[in-house]
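What follows is one chain in structure tokens, specifically the form predicted on its own.
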Amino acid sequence: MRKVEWHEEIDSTMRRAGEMASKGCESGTIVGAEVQTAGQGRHGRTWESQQGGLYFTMILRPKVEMRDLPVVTLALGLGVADALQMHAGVSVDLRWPNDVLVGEKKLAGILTVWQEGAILAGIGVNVGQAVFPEELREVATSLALETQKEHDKQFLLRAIAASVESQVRILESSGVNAVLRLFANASSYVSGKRVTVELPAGVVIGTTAGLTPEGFLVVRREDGTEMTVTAGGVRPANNH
């Protein structure tokens, strides 16, 4: 049986999972919550964690090298996307590295942290939200809005966890290239998509041109030169 520690409210499932990982809890252990008061997003942002969403951190101990962490991130996105398509009846896209989208709106986000040989996979899925704060309305959606149905969060939690573990097993047994291929097939963002990339030095506009062997995104700039994007901040270019 999988160990799931469930909280009505917690500051951050990531923080609690980190404590449990450092005490040696087994792979597959989950910390989940109805509400997070200090949910973590990428690049130090907060993740809006109100009632209605599914918020959890999964502790994984995959047999991979630390250098494979970017590909683990892709595998996590695949696992979440597969589970939602199979069990929630939505058709999704993956925006590199691992945002799960319906159309261009975000349905689920994933944060990956490496801690002393364990991977903390923070997963947030918008399940039951009927409305979003104004600043998120254009960019976020939920299973309730997309399917007009209610979804059992505990069922989804277990389905996503099982799907994530199966993608990690593919990485362990078949290697990095297998996951890169699966991701390229599942994501409209990997190749031929015009995007803007937010970098510390400014915004670059270009067209995606595949993945590097390490799992990073290649973008061909307007002048034909190529750059490798190693962290998120990729958005569709609004045809300007």
The other form holds:
Amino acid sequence: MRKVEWHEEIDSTMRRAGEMASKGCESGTIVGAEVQTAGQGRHGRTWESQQGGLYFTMILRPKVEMRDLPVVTLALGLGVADALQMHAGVSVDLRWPNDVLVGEKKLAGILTVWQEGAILAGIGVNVGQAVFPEELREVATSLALETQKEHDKQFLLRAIAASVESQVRILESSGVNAVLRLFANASSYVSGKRVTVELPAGVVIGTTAGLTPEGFLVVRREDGTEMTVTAGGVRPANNH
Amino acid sequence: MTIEEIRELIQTVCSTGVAELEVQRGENRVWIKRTAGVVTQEIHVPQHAPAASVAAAPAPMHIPPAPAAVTIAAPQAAPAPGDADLTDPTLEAVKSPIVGTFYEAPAPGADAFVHVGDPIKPGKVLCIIESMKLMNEIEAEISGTIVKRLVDNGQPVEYGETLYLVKPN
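Switch from the form predicted on its own, shown above, to the form predicted together with the partner chain and output its structure.
What follows is the whole complex; the chain from before opens it.
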């Protein structure tokens, strides 16, 4: 039986998951909440966690080499995308490394932290939001908006958890290449996409040109030179 | 130009990721060049080749020298950070377990997890290496004191690259 700890309100499921991981909780354990008052995004940003969304952190202890651990983030995106396609009836895209999109709008986001010897996979899915705050309207969507239906969050939670675990098992048993192939099939961002990439050193514009054997994104700049993106925000170039 | 000013220039080069800097003040001219471990864009070659081999450094800030300028040869004064200490057998290296981007703080503008001179003990978070949106918290494995940081905030790091040097207790 999977252990799920559910809160009406919590500051951050990531913080609570860190506590649980440090006490040695089992792989697959979940902590979730109806509302997060201090949801965490990338680099200290906040993750908008309004009523209507599904917010949880899953603690994973994958049996992979340390250097292959980043590929778990691709497997997480694949797992969430598969579950939403299969159980919520939406057609989704994956933006490297693991944003789940409908068109160019974000349906689900994943933040992953390696801490206390475990992966804390923070997953936020926009489920029931009928309207988003002004600043997110152009970039976010929800299952309710896309399907005009209500969706049972606890059912989706279990579907996503099972799907994520099966993708992680593919990584464990078949290796990095298997996950990269699945990702390349599921994502329109792997090749031939004009993108901007935000790096600490500045913004780069180019066209995506596949993944390296480690799963990093190759971007070909307009002058023909190639760069490998190991981390950074990738966006469609026409948004800028 | 005083030694203090030169020292400041060296720090500027080290902290900004500029590969080469030439400055002339009056009759003095200083040229500072970083020679190893320098990469200022997020570029990697797979198979973990040294990052420097693909260095796509920004254009150097170049101030043309005046004809009669006196050159103070500075390369020796600006070693790649930590080169000398890497060979010190009394220091322990903290290495990156993955390829990614080095962050010294949990968020932009936040205080660094550790500073040079800080005491550390096992479990203390030293930095974050981000790789494909996996935030990898690098923890101290030994007790000691941070004596050197070898990577700048926001820089790419290779597998096995040394991040900090620690003097064990």
